[in-house]
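First, one chain by itself: the form predicted alone, in structure tokens.
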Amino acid sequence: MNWRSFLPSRRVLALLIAVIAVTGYFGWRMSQNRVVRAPAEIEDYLFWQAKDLSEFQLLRAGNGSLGLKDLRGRWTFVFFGYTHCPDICPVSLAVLGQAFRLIDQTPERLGQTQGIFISVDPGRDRPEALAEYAAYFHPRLIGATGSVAELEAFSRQIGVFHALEKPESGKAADDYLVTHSATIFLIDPEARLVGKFSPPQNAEEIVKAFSKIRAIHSEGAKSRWTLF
């Protein structure tokens, strides 16, 4: 019997090299991309999927602009409302003012986050006015809106639903309240929609997540994992 015989043919041994090398490849990938797990104490203030976001154009002080590049690099937090909300508002800010004076107590953490109040309410709430109103909670709040149909495309963007409330009878015409979320929500340095902390808040709490979230995110930079 001719041991020749038992060999396999070009054919054969060129797929199983093929085989090879895809199963060598993918389990290369598998490698690079392990998901790190949050820890279940962060689960309830993240997404189940981090969200990549899209270009927006919003308005600040100074005619300036707000679009994404503006996201990119630092962790933003953003609260959607309006000047003239009654309680909501100045309660969330000042929470999320107080987190940032936390935050501030960590130097290698200066400069790296921002909050950013948008106005869903633009027919009142001017830039300026947005500016000085948001400062007040904390220099690193940045004050914006937009038309109606910027603020819609961005806000579909993040999930929220705003609406103006019809005026009650007997009062003027600029006299109405605005329907909105009071949630926080929470974007990563890659300009991605990953967290959000819902109401009521607590500064504490809400600096404690955000420092576990901040680990995770990277580690999962160093060492080439997915996060979400």
Given for the second form:
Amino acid sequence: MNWRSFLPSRRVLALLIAVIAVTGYFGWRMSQNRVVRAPAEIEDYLFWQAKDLSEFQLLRAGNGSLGLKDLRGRWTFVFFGYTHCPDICPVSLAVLGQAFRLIDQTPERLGQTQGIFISVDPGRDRPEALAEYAAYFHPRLIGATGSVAELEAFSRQIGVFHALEKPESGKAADDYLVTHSATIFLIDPEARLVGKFSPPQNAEEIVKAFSKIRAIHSEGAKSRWTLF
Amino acid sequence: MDIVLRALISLSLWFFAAAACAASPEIRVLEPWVQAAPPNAKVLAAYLRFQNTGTRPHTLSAVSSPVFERVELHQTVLRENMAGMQKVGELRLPPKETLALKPGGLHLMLIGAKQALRAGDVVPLTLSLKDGSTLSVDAIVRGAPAGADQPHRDQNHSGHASHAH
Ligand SMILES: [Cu+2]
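Alt. form predicted together with the partner chain, vs. the form predicted alone above:
Next comes the full complex, and the chain you just saw is listed first.
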């Protein structure tokens, strides 16, 4: 028996190195990101990891454009829909309007918050009419849309899709239905996608979760935001 | 010959009318309401509950309203948080059952608003059953309940039946 037999075999050695490397990598990542642990009751509303949004362009009333800079420095609720949607959209937008009225009760804690209603139906929803439609639910709800390509690019960043269905035979070309996301999304002031509220939504529930998310956010404001 | 034919026609009409008259009181329409939407909305949704108090099945085949170009029966389908709508041809109303049309599910899609509608306005609806009878109800425009599946105020606003002869 020689001394070499006391050394671990190559296979074990390789495994050991792999384990150390993986542990080291995650250890390094955790030291880079301050890990903010979310209270269990709001876990459902948070993405596993906040997602950095990159530049995008959408169109709002008055020929103004809406981009990444309009998300920075404030909290943003986002909802995708279209104004020819009578069942899902008015209910979710009414919930958002109600949420804004609750938020307005504690502006010092929950201020700097806006909402964007993004129409994925630019063929029928012109920015001016869209602004009027959105403002009906709350004055701080902005209406925005864009070209098909712009809308698709932004939707992809949020992780949703939409589809314009074909009009039924015999119906006018502008008489069609749209399938779209029914989730309300939340973007933080660093333009990171952090939260989601799936249907059926409830204004009190959203505002309760929102204030907890903001508390966590101010705790870890300087760090990257990772939730485990 | 002419007399026989006319008698036959009037007899069949009488049968038809009798069937229609017998049908309508079995169907009650409870709490019809229209989801308030911005004044520039061209499409709205109406909700209500159908109660079939009779012993025979009925079928809702068409709906119309004087303040909209047309009305369609729709079903909202929520799948993996994606919302889509499907047109429903007709609605079966089984005996001794209540069918609820509510946000996020079955609804009457009111298409092509002829005027802006605000909360408190009344939308007359004519509901046609397959047996030829019709029901007329007035739906009130009102704001959304706080949650999509929240129960609505339980005011028994039942429809008044009228008959198509
Ligand atoms: Cu519909």
